[in-house]
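A single chain comes next, written as structure tokens; it is the form predicted alone.
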Amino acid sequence: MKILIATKKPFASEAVEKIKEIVQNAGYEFALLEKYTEQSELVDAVKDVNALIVRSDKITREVIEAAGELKIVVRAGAGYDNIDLTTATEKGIVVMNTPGQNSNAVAELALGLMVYAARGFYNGKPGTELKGKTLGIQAYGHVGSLVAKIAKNGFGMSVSAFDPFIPAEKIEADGVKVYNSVEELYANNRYISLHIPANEQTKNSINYDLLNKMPRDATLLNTARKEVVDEDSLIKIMEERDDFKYVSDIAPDNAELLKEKFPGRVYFTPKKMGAQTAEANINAGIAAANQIVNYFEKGDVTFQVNK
């Protein structure tokens, strides 16, 4: 078996060494493609591999069709919208992610961005504190639940959540209020933190009607995916409400326009930074390697996302 790490944005060297050790100890061949600049390099590299570890790399139909021996792809991270699941499924290829490995890094960034917004982006003028403020969590998964825990226990915020896929009792056990609709969540929280995936149901779902339900001095925080926020709605709400702020770990397509029109009310990290810690980088890479070995050795498909 040949296992390839293919990453435009490389893992930390420590992560690569640990992945290599896991792969070779299992008796498999290890291969590495880093910092490639053309998609054709990836297409060439996958032709004889049986397993693939990627980060945000685009695993398109072209890549999958070139990989005639490919059995499994693992995305080192939670999101997997960079992988063509339809084609992978057609070809009988298992696709997995590594949920939870980056969660703490993303949660800490979310709270850091929240503080940054509350303090007026450190503009030298008086800001506000987070203590006692209301925070709504949209999607109470690995990251959302950690954001809630830190905000509630560390900052003294009043936290609520909406997630139709998580039992209310589980959320309430964390001391978090549950709302039964996303409209209620937005209407009752000054801060909203997004942790939803980008899919057909969620793309552009954060629209004007939802945003306009938020109380005065509202801040929308996005460490999920840019596609979930409707950009036209975002412009409209910010034109109509000079109290509204938007901070995101993913710059929207109209980022330059937003920064020009609403200075001091928007902020976007230079590139997606949520999982960019040494710890998350190493943890996700190791998890990906172990999942591949467990798949080949035991048929373990615990984290398969294209069932």
Ligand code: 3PG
Contents of the next structure:
Amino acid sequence: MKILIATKKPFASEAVEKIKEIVQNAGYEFALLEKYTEQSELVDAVKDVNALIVRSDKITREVIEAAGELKIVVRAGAGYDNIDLTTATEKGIVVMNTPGQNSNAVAELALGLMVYAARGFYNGKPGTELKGKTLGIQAYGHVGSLVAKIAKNGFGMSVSAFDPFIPAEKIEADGVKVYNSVEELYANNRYISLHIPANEQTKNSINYDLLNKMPRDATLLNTARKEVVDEDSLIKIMEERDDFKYVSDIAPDNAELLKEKFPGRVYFTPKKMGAQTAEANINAGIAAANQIVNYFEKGDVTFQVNK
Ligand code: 3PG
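Since the one above is the form predicted alone, can you give the form predicted together with this ligand too?
Up next: the whole complex, starting with the chain shown before.
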């Protein structure tokens, strides 16, 4: 068995060492492709591998078709929108993610970005505090629920959430108010933090009508996926409302235009870095390696996403 880690954005070296140990202890061959710049390098590297560990790397039809021996792909992380699930399923390849393993890192960054925005991106002028302000969490999964807890218990924010897939009682048990519609969530919160995946239902779903429901001095915070925000709507709302801020860990397609047109009201990290901590890399990397071993040794498909 040959297991390849293919990460354009590399794991911390400690994570790579730990993955290697798990793979070799199971008697498998370990291979590493890091910081590649061309998709063709990935296509070449997968030719004889049986399992792949990736992050946001694009596992396209071309990659899958080049990997004739591939049996399993594990996305070390949460979102698997980078993987062509249709082709993988067609070829009988199991795709998994490692839910929850990198969530704390993303949640901490979300709070950090919120403080950064509230303090005028550290411009030295009087800002505002998070204490007592309203925060709406869109999707109460691993990251959303952690952001809610830190914001509420650590910063004293008033937190609410909208998530049609999670029972209200579960959210309320954390002292978080539940809204039954996304419109109500936007209408009642000065901060909105996005934690939805990118899929056909969610792409461009954060649109003008929704954004315009937000109260004065609104900040939209995105540590999820750029595709969920409709950029034309974003530009329109920012043109119309000089009290509106957008902060994101994933630079939008129109990043330069937004920075030029709305100085002091937008911020984008130089590179998506929510999950880029040693701890998140180690947790997600170890989980991915163990899931591969458990799949080959015991047929365990617990975290399969293309069942
Ligand atoms: C995820 O979906 O797990 C996060 O967006 C992190 O992505 P990354 O592994 O590319 O940093």
